[in-house]
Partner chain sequence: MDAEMLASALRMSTPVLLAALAGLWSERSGVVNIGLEGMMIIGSFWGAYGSYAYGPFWGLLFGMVAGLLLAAIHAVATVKYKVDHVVSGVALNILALGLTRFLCIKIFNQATASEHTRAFATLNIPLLDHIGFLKPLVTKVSPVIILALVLVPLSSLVLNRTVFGLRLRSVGENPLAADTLGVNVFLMKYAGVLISGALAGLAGMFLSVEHTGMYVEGMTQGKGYIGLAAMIFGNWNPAGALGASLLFGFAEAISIRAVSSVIPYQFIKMIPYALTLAVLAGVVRRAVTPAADGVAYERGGE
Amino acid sequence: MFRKRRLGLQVTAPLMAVGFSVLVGSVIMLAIGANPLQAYAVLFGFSLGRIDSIASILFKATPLIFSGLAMVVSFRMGLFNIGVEGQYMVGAFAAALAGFGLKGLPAIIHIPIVMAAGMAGAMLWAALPIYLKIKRGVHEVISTIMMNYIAYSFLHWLLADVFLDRTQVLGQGGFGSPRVRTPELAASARMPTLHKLFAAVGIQLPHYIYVSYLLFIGIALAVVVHYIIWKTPFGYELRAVAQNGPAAAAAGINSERVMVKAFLLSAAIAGLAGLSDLMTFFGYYDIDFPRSYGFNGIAVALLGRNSAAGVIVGALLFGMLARGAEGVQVMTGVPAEVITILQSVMILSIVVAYEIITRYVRTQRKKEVGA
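Using the sequence just given, produce the structure of the chain by itself, in the form predicted alone.
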């Protein structure tokens, strides 16, 4: 009976948290003179009532799946890889170098090379924080946050002075400012979109939709991450070190080796987060490359309770809210920032709800042991 009750609480907790966040959002809308019922109707209708919106949700969710999975691996290890933000940007830049620097390769070879370059760049950027963690005891939160800011400045310098595509000039007659970006990726380095796949089942996607096969790669990677964490010896060691490092060491597990492997695996997954924009939408890396995927990945992982399946659901939810915010702002005049507040309250509510459940479960187990 207790197990059934616990399962019921785990199912109802996120629903109650979502309901609470909707209530808070309604209060805010009423405070600014908007109709919350109309706003929520537009939010869901605009997001789920149009095929282009559904495809846009899938596109927006793709990078969040990768960043969320990167956070799941680090959280399961007991590490806080806050550096996913800088790691995916460095990874995207490394992928861009492989995309425009290599010529004459067929797509079946070039695309995997670009993806491998993104993973390698992110792992390289994560090497220093995990080294400082293992050898000098520097907390990974501090080092990875600092590495994020270093990544921003370092990439700006590389774009502006080293790899700037000087053929791209704004304005007429050559008197404009250069666009701070790399050269465009070769055609063989561009990830195919899902237009043909959808057309095969009778669905015509608009040309401005860029959802690609990276979505399927992200879903497949979620299955792999779940298998690694729960079905492999490495996953067992990872969880053992996270739960009780001294006990794991006494059992013969090399904690430092496990931490290094887990942290680099997290970074490698993070290196794929920026490729959806790079290889489909933009086709180059520029100074305005999308940010915040790393920080949003933290929220997605928490929303999904650090599970691979939960990350997919959380990423889709965030994608729906992001797409719906566009419709709400245009059709109702409610600022898009209200939806951002809704997301934040939802995350906080779910974290608090699950913490309450965890404490309740511990109390009940103690009572069972006492009985």
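To complete the pair, please output the form predicted in complex with the partner chain; the form predicted alone was given just before.
Next comes a single chain, given without company.
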């Protein structure tokens, strides 16, 4: 009975939040004279009604699974790693270095090296904030945000001045300027896409879809993260420090060491978030490398109530919204930014919904006890 009610709570709050966000979106669309019913019909029809859309959703969800899991680890630790944003970019750049710098390796060795480079780059970018947190008491929120801004400039410098691909040919007739990007990754560093796998079950994916094996790596990682948090001594220490630092310290847990390990673990996972774009879609790191996976990861983690399984559901939902937004913009003329608004309203309303439901359950229980 109790378990059933808890499950109900886990499902009701996200539904309330999504419902409320849809409502806010409708008001905004009405305000600009668009028809919300039509827009939502397009959003769902376009994103769920076509096989290329489904594959595109999986592609768009992949980076968010990693950034969401990175947030879960930091939230469970009681830390707020807003730096996932900068960390995944530095990680993707480091991965690109390993991707075009090393040559002649078989893919089976090269791909893991590229992924390890991504994790290492992100961990490097997280080292200073966690050092400042523990040694100097600097709140990780401000320090990681500063590191995000420093990352934008630093990567810009690395791209424009140090690793610019100077072999690019100019546009037709020698016009235009070369893209500000790194050289291309070696073929052995490219993550295989799922075309062959889908073809094996009789589905031909269009060539412009890039969903890759990183999706499965993300799902496997979700299982690992769940296991680490709930089934290992480290996970126990992590939860203990987050819930009651002094008690954990009294029990002999070295909370500083646990914090450092958890923060670096969070960063390492973040370092994988940019790889889906790097190793499949682009094949190089360029100045317009996709941003905001870090911030969306926060939303996905909150939506998934800080559980690894919830992150996967949240990432798929965000992937669907992003794909649907493309259809909405093209077919109804409503700017795709309406989705960004929906997503941020979702973050707020999900936490509010939990508070409302928790209060409701509490009063119900009091009534039961009273009767």
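Positions refer to the first chain, counted from 1. Since this is a predicted model, take the numbers as computed values, not measurements. Here, rigid core means the biggest group of C-alpha atoms that superpose within 1.5 Å across both forms.
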| item | value |
| --- | --- |
| After fitting the core, Val352 CA displacement of 2 Å or more between the two forms | no |
